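The data below hold one chain only, encoded as C-alpha cells and taken in the form predicted alone.
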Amino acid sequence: MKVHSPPNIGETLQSVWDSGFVTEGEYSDRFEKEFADYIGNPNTVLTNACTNSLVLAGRLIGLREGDEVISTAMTCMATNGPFHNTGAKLVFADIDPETGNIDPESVKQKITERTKAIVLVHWGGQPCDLDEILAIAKEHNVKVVEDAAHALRSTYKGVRIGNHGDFVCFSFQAVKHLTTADGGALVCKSEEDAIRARKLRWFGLDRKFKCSSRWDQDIPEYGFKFHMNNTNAVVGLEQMKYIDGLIDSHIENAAFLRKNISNPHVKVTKSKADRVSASWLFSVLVEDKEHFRNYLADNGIASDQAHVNNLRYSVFKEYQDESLTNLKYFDKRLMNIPCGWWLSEGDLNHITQVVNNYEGL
C-alpha cells in the first residue's frame, strides 16, 4: 500500500496553519459537504477515525449490556472493538468463502430477540449481499451498520455504498483510497441521526448554536471528541481532486489481474455481476500462504493478509465458535496482492506472470 500525496499539499497545509484556525471549521465543513455530495447522501458526519464512526453508530443504536450484535470476524479489529466496548455481546456469523463477506444465511441462524444490530464489512471493496441482509434486518427490526472502510465508490445494483444501511462508516486512514492521514465519516439513513451524531462528535454541543457563546447552550447528552479538524479536512479536499482517478486505477488494475491470472494453485475471490468493487484489496486464496508470500517476495512483489480472523485475539475468547468453518477456511488461505493506483502496466504484467508461474507445494 502507498500513500497518495497531492502535489500542492504542503502549500495548502501551510495556508491553514498560517490562518490560525486548525481545528474544526471552514475546511471541515467544506469537506463534509463535498464528501456527502460524492457519495450521494447529505446525512454525512465527518469524524477523526472510522473506528469512532462505529462508536457513534453504537451510541445512536442505543447498545447496552445484554444486547447482541451480529458481526463478521473477518475484518480489522477496529470493526468489532467499538461494539464489544458497549457491553453488548458479539455474535459472529460465518462468511461466504468465495468473497470474504458475511453470509446472510448464517446471519439468519444467529439472530435472536436480543439482536439489535447487524454489522457487515465490504471485504476489499466488494459489496455484501445487501438486499438479503436488509430484508433480515427489516423482518427483525434491527439496524444495519456497514463498515465501508474498503468500499469508497463501490456500488450495489447501481447505487453507491453509503445509501443502503442505517449507518455506513468510511475510513480516511493513511493507505485508504482517500486519505486525510487519519479520519472517517459516519453516513446515516436518517437526517435525525445525522443531526444527533454531529452533536455527539463534539461533546454533545451544537457548533452551529447561535448565541454569544456556544458554551451557553444546554448539553442534554454527553458525547465525545470525535470531530475532524481543518488540518485533516484540507488534506481531504485536496485528495478529492484526484479520487476518481485513484479508484479508477484500482478497479482497472483488479480487472486486469482477474482476467489474466490463471493458476489452479491460486484462487481469485469471486466478483458478482450486480455490484462494482472499489478494489482496495485484490484477494486470493492459496493452500500455503507463507510459501506463497515468500515466493512473491523472491520475485519482488509485496503481499499481505491485511486483516485476520478476530477470533485469534484473546479479547474475544468468549466468542469462540467452532461452527464458523468458512471463516477458518478463508483466513487460513487469504493473501492480498497489489492492485493499487501506483502500479504500471509493466508491474501488472510482472505480477500476473509470477502468479501464473507459482507451482504451489
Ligand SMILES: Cc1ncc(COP(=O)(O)O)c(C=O)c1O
Contents of the next structure:
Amino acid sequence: MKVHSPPNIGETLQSVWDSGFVTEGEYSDRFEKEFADYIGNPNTVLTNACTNSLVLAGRLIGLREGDEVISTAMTCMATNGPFHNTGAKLVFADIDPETGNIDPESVKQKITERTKAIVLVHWGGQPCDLDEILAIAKEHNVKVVEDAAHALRSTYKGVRIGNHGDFVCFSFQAVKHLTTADGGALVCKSEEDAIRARKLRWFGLDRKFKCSSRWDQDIPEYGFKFHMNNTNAVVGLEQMKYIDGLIDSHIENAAFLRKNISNPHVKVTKSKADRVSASWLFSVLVEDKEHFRNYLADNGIASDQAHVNNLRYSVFKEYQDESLTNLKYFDKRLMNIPCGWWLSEGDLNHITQVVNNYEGL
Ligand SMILES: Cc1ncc(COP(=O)(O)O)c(C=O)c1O
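Mind sharing the form predicted together with the named molecule? What's above is the form predicted alone.
Entire complex below, previous chain first.
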C-alpha cells in the first residue's frame, strides 16, 4: 500500500497555514461540495474519519441498549466498534465465501423485531448484493449503513456507491484511494439526516448560524468533535485532481490480474457482472496463507490480509457464533496481493508470474 502524494502539496499546505485558518472553513466547505458532486449526492457531510462517520450513523439511527444491529465480522474493527459502543447488540451474519461480502440470506435469518440496522462492507471495493439487502431492510423497516471505506467510485448496476443505503461511510485514511492523512465522509439518503449530522459533527452547533454571535445558539442535542479541518481538506482538494486516474489504475490492474492469474492453488475472489469494484484490494484465497505470504515475500512481493474476522477479538466474545462457517473459511485463507496505482507493467507481469508459479505446500 502506498500513500499518493500530489506534487503541490507543500505549497498548498503552506498557504493554508499562512492564512491562519487551519481548521474548519473555506477549504473544508469546498472539499465537501466537490466530494458530494463526485459521489452524486448533495447530502454529504465530511468528518475526520470513516470510523466517526459510522458513529454518527449510529446516533442518527438512535441506537441504544436492547436494539440489534446485523453486521459482518469480516472487516476492519472500525466497522463494528461504533455500533458495539452504542449499547446495541451486534448480530453477525455470515458472508459469501466467493466475495467476502455479507450474505443476504444469512441477514434474513438473523432479523428479529429488535433489529434496527443492517451494516455492510463492500469488501475490497466490490459492492454487496444491494438490491437484496435493501429489500430486506424495506420489509422490516430497518436502516442500511454501508461501510464504503474501500468503495470510492465503485458502482452497483451503474450507480455510484453513495446513492443506495440510508448512510454511506467513506474513508480518507492514509492508504485509501483518496487520502487526506485522516478524514472521512458520511453520505445520507435524507437531507434531514445530513443537516442533523452537520450539527452533530461540531458539538451540536450550526457553524453557519447567522446571528450576532455563533455562541447565541442553543445546543438541543450534544454531538461530537468530528469535523474535517482546512488542513486535511486542502490535501483532499489536491487529491481530487488525481483521483480518477488513481482509481482507473486500481481497476485496470485488478482486471489484468484477474485475466492472467491462473493457478489451482490460488482462488481469486469473484467479481460480479452487474457491478464495478474500485479494487482497493485484490483478494485471493489460499490453503496455507503463511506459506503463500512467505513465498511472495521471497519473490519481493508484499501481501497482507488487511482485516481479520472481528470475532477473533475478545471484546466481541459475547457474539461468538459457530454457525458462521463461510466467515471462518474466508478469514483462514484470505490474502491480498498488490493491485494499486503504484504498480508498473513490469510489476504486474512479475506478480502474475510469481503467483502462477506457486505450488502450494
Ligand atoms: C472497511 C473499513 N472501515 C472503516 C475503516 C476506518 O477508516 P478510518 O481510518 O477513516 O476511520 C477502515 C480503515 O482501514 C476500513 O478498511
